[in-house]
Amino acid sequence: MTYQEAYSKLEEYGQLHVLKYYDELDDAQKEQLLQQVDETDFSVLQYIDHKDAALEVKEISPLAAMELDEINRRKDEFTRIGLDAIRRGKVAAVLLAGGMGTRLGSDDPKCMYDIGITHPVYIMQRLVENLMEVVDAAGVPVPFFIMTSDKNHDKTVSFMKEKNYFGYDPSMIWFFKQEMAPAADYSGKVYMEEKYRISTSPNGNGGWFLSMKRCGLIDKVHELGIEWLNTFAVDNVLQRIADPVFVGATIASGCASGAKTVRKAHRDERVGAICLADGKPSVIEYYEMTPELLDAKNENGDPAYNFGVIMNYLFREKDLERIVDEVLPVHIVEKKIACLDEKGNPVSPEEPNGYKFEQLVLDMVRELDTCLPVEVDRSREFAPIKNKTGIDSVESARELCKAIGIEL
């Protein structure tokens, strides 16, 4: 792109402030900033105006789940067929590693992160271990894909090659980056990382069939005739991956999906609900629920909204090409934006000082039209490691973890 067509670009958007100190830049700064221009979205920028969008519903009913009575009543059944379907190489492992994890704090990508006490236990090995254990039971491998983003996909390529994949078969192992998008202050400006670059940050969990798609890993799936896609979150290093019950439950229910959820621990546990939104599958987020709907109750008498995603779910690969080019929401989320501050100094911000713009995997769940909640045991399954300390951090997880035998 020509220093003009960037221009006219940036003038469009209201961004010129980019170009502030193009003049000082060398020749290759330039051409890096402008093919940055030409490959950035700036149209995201326009959710500012209209924040609360994504979280502008529609009528909120209940959606069951199949809690664990049933589960357990018909383990064997589930396990069956969904080991069946590992077994015909009909199911894939996703993880969306590509955040930043900035409540953590460490400069290094999460996965990397040691929760061990007596000897090293990376977040990575855990998910590993857990995965291997299906691997093991169907005696084939599970293909494994992972998503990184431009912030860390060379440091989670390398400490994966460095620990010998923690012992999975690397030939069965595919990494792919994640999309990027602007970050803006409140205004609606575009931060600068450098004079030279603009802030960016991953854009969302919710992009990453497109993201594979793009980059040609989703015809790996075609070819080796995957159906269903578990794709899971990076930070609960308790959760079951290609879990057989999870798959053949799903599979038997017909759904194009499957979310794992967890019984909430008390009425304000700040999880998303399982819920039917203008009567199709959804997650209302905690801090959307009212006080009817926290106190709402179903024909049982137990809570109506007491199922909390857990972040891994499953999905009907043919339904996903179905809603590739549906737009998802975007969410507005505030964070901190490292960026240069008036004088053209890098600031790193001990506050949130803008916003970055992110789709969210939750929301594919409404495309699909079909989902099984599955209630899976909260203690076995669920360890999130948000924070380094307090609630959903590396103190809670480690707790949990021991609480069920895993030596730290």
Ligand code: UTP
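Form predicted on its own structure, per the form predicted in complex with uridine 5'-triphosphate (UTP) context:
Shown next is a single chain and nothing more.
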């Protein structure tokens, strides 16, 4: 992008202050700033004027999950349907791996974290090994899309090359960067974190499809004839990926999406619960659950909101294309944003000073209108790594892996 092109784009969105220090920059910094202006989606700033619109939910009600008893009873049926779709190239895997291992005490991408005890076992390695189980069963490779971020892209790609993709066919792997959204003050002016860099943040866990689309990978999806995208987070080292039973159950149901769920370990477990929001499938976050919802019972006397999502979803691709540009809401979150003050000095605020913008997977589920919640055995499919020790940690994931015979 040239200076004049950047000027025109910034002028359109009322952000010409981004070029305030341009003449002070060296050539490399000028190039970085112009590239960032080119890549940044300033259109999200328009949502500040109606920032609460995405949060207006009038009624929460239960949505029953397909429980393990039924799944086990129909396992052969679902496996046959799922494997057929995989063998015909209709299913792809999409890994959301834009994060860093900061909370684990690492400066590397989270996928590079080693959970091994007697030998190296990386988070990414575990995910690839899980996907390889399905590849071996189906006899065909599953297209594998990996979302990175500005912070971890180069390291993630280099790591995968160095490890020979953990045995996965590299011709069936595509990397793409998550788009970044600008961070702005309350009036909608974007902040600068350096004189040559706009303050930005990832566009949320629901921004993965838009990021794929804008980098041209949806064209690859069409070229390959893919109809279903299994999207999953990086931190669960036991989750099954492109799971034929999950795929088959979702296809057989006729739903536009499926969500893997686990039965909650206890009433107050910190997982989002599958539900209906104003009659549409959705996810209510644990911190939004009122005592009345937590204590509600279904017709069997069991907790009505007893199934938590594990950030492993199956989406019908053609339906995502319908909603991504038209109706998927942008959530505006008040945050503390490191920035430059009027004199160009760095500021680390102690209180929120502006907005960040993100899209959420829960809105994808809601806007697709139909979703099949599928229960999975949490002892075999739920080992999230969010902390170094304690609950949902490296320690707990190691114990869960060892309990089902995975050598660490």
